[in-house]
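Next up: a single chain in structure tokens, the form predicted alone.
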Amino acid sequence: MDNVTRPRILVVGAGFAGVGCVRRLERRLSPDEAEITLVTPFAYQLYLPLLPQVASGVLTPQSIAVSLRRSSKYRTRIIPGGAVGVDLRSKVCVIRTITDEIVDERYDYIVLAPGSITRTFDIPGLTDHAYGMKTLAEAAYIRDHVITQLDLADASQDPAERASRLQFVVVGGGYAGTETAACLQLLTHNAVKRYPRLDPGLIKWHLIDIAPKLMPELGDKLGRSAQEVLRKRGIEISLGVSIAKAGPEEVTFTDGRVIPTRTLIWTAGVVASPLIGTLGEETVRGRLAVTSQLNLPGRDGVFALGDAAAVPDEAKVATGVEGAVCPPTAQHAMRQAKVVADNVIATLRGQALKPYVHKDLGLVVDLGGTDAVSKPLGIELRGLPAQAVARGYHWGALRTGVAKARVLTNWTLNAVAGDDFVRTGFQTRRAAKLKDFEYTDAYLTPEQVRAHVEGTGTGSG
């Protein structure tokens, strides 16, 4: 077949969902069968539950930015840009280029797994003050800002200043904010014996979050232990408890405390992408709905999978859990590519689809240092034995040998050197907030969209 004629499968998104998808639809698909797009803004998978270790320098933002040209058997088109809105009825994508141009992209079949983005609410001063943990650019900065805040405490000769700076406030007792909170106070607290000017007490980190319970998915035993580990580092948690307004200088929590801080990191959980709501379809608390063979019923050639879809959580299911849903982790996304990709290929050949059935194999929680917990098949650890577990399923998660180089590299400089504490001062004239770093302003709604691909004419009318 010529390039005219083969079938079009357009993957929208490039983290685990989207590149695990293209990566086995390369493998399974002779290159006559069909054309394989990308659309992404950056030519990189990241892999997320290392960002916290990336925020905190124990790695490099590069050795988690998997390079997606780096393979010479990759015969994918790239298109660079983020998709911001879809026509489902003339199967056309609509895509800003980083160029900042509009282009309209034809599919004969699209996956959509543009991801997520931070979830917030409508509390003065959030996105004007917090920062983010979401993205590679996000996590360097907040380094940055860290070891600022500390330069800046050690220059200032205002005792109220200096305590404000000192004081770091973040809110999700999630994954994601358990663990930037335990790996960057772990930074302060090395970094400021470099400082002999600065008192080591005067540095207080603030975990808080709304749900009862820290990381509930742990359990009772490991999350006390995660909250013990914590604790003793003198980082204090208060739970039932978030922000009712956040300014430049100080942050009231809900209970009525006010903190005076200059660091407020929100990671309080993700939303679907925005370019769902560009559908006009079915949603799930803003994930779209999907079947368990992880397509959108009614449409043909259309799947969904990872951060931004319902995909039904079948192993949850037939246990009795009505209407469960998978969660939205690395793992889910992983393995739901494997399925998605298989079931693009048996939409193509004319054969059945089947369903995505996946147990949870585990969790696992680097708390920075030697401390960890995890939950691998069920068996809670503690420790040392829990930080192997965590850092070997990263490790083993990455998907090039030159990735995997890099962390382990890093690993071990860092475990035996320790850090420098350098910032590298970029963007120190601009703060870069939450609302800086994902652009939920450039989508299209469903008319926009509809509007838009009948006026280019490429609608199928």
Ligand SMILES: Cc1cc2nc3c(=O)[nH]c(=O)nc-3n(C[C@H](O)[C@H](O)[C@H](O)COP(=O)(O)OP(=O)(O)OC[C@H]3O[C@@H](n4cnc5c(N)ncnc54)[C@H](O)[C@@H]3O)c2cc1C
Given for the second form:
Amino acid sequence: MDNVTRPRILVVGAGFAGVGCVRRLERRLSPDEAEITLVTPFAYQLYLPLLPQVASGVLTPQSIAVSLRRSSKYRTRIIPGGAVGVDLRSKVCVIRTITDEIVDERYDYIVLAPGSITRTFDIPGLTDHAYGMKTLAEAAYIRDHVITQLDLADASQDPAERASRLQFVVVGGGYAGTETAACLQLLTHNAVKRYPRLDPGLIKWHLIDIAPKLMPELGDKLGRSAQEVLRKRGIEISLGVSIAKAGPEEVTFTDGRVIPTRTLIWTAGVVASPLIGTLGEETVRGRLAVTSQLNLPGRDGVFALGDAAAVPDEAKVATGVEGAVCPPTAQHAMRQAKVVADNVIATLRGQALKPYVHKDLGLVVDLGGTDAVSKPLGIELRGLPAQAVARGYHWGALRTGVAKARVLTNWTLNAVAGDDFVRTGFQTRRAAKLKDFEYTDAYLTPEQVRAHVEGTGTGSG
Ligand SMILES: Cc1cc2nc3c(=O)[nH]c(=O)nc-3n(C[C@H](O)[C@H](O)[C@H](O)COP(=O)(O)OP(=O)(O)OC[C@H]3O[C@@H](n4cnc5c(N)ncnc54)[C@H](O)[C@@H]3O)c2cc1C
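Having seen the form predicted alone, could you now give me the structure of the form predicted together with the named molecule?
Below, the chain from earlier opens the complete complex, with every other chain and molecule after it.
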């Protein structure tokens, strides 16, 4: 039986940040101390860093969708839906459920962890023609799409069509874009052996970025090593270049080149979830400005973390980098989750809050097969040792034993038996571009949130 007088903790978002927080709250709070509720559109926590391996078929989609309900201490109430607005004054979160109903959820403490969405720019045709790499559906879709291009190019009698179906463009030279281009290039390289009518020389991958370097976090030497691996594999890297225009059958680069292609994958950075804009509070480049205790100054019981929040990077600030903010990485989100849970509990119990301080542990970049570069604790690694560290790190970070077993089985099976390059076709004919997967038009404005809670009377209590 529920005790309605318990304080209500509402966590928004079931990613690295939200799930990490919920699990710690479940462990550290006794059931009669607080009621924990989680709002999430999906029934799983997505392990995003392994998405490129789903797109390239090394892992099945299910293996990186970690169950929210498989946990020994699981007792959280899960609302299947997305928060579309929050009224901080009346402590009401407005939720659109997965059946499209609008419900209001009251809370005493709120933890905002809705993550980020793909950052886009005002480039003609971009949102209509580009694919993203931020959700499980997008990764599964891209895999099918790439295999579809091979199938159609193989069947086509038209040399121009063949050539355009066999060119692929990835925008974004961060780790997400680089891993995506590298892993998918390996997919087409291996798959083409099953298409004897196709000329492997026609397959061309482009990786472009407006920045002068790929993955600058790696440093010059390691960054160059990554570029060499990709160039040796035939991936054409263009730096200082972006997209001027995107169309259904061609993409125009800012350097004037026109590439006939049916595949534009856009991974040029992220911005905080549009939910943050509904609060009407101070932001830093779209991320909610919070203190190093991860709470909102001047607002009682409001916490935020992960990609959605601008959390001061105290470790960097201590080295003299004034105003440094934690980068949007899983590494930070997972660790902030523990601090935010402890601070919610401390607030509840009237204790002192602690600050978030974490020194970056480095970066791992899987380039597919035995190729990788990584920089754990500043040590530069390449090839197999780097790949062992990359896979070991991700494997260790998966939350459940079952997810670990699925991923390990998939890696083993893929290493031994390879890929069957099967196009499943179950997503064929559905809208699947950037604008279709990230639900950016679902959110309310701060004024709409206020009008809604006043209209329903939820805000008065
Ligand atoms: C391809 C790729 C590779 C990456 N590789 C690495 C890597 O190697 N190392 C690393 O450290 N980081 C990596 N990252 C970045 C890392 O995944 C993110 O920084 C991390 O996921 C942020 O955690 P989060 O909990 O803030 O957001 P997320 O993990 O994105 O979780 C946000 C959750 O909130 C949900 N949500 C969104 N909006 C709402 C809403 N309105 N209401 C309710 N729920 C909502 C989402 O469905 C999601 O479940 C990678 C990212 C990508 C895309």
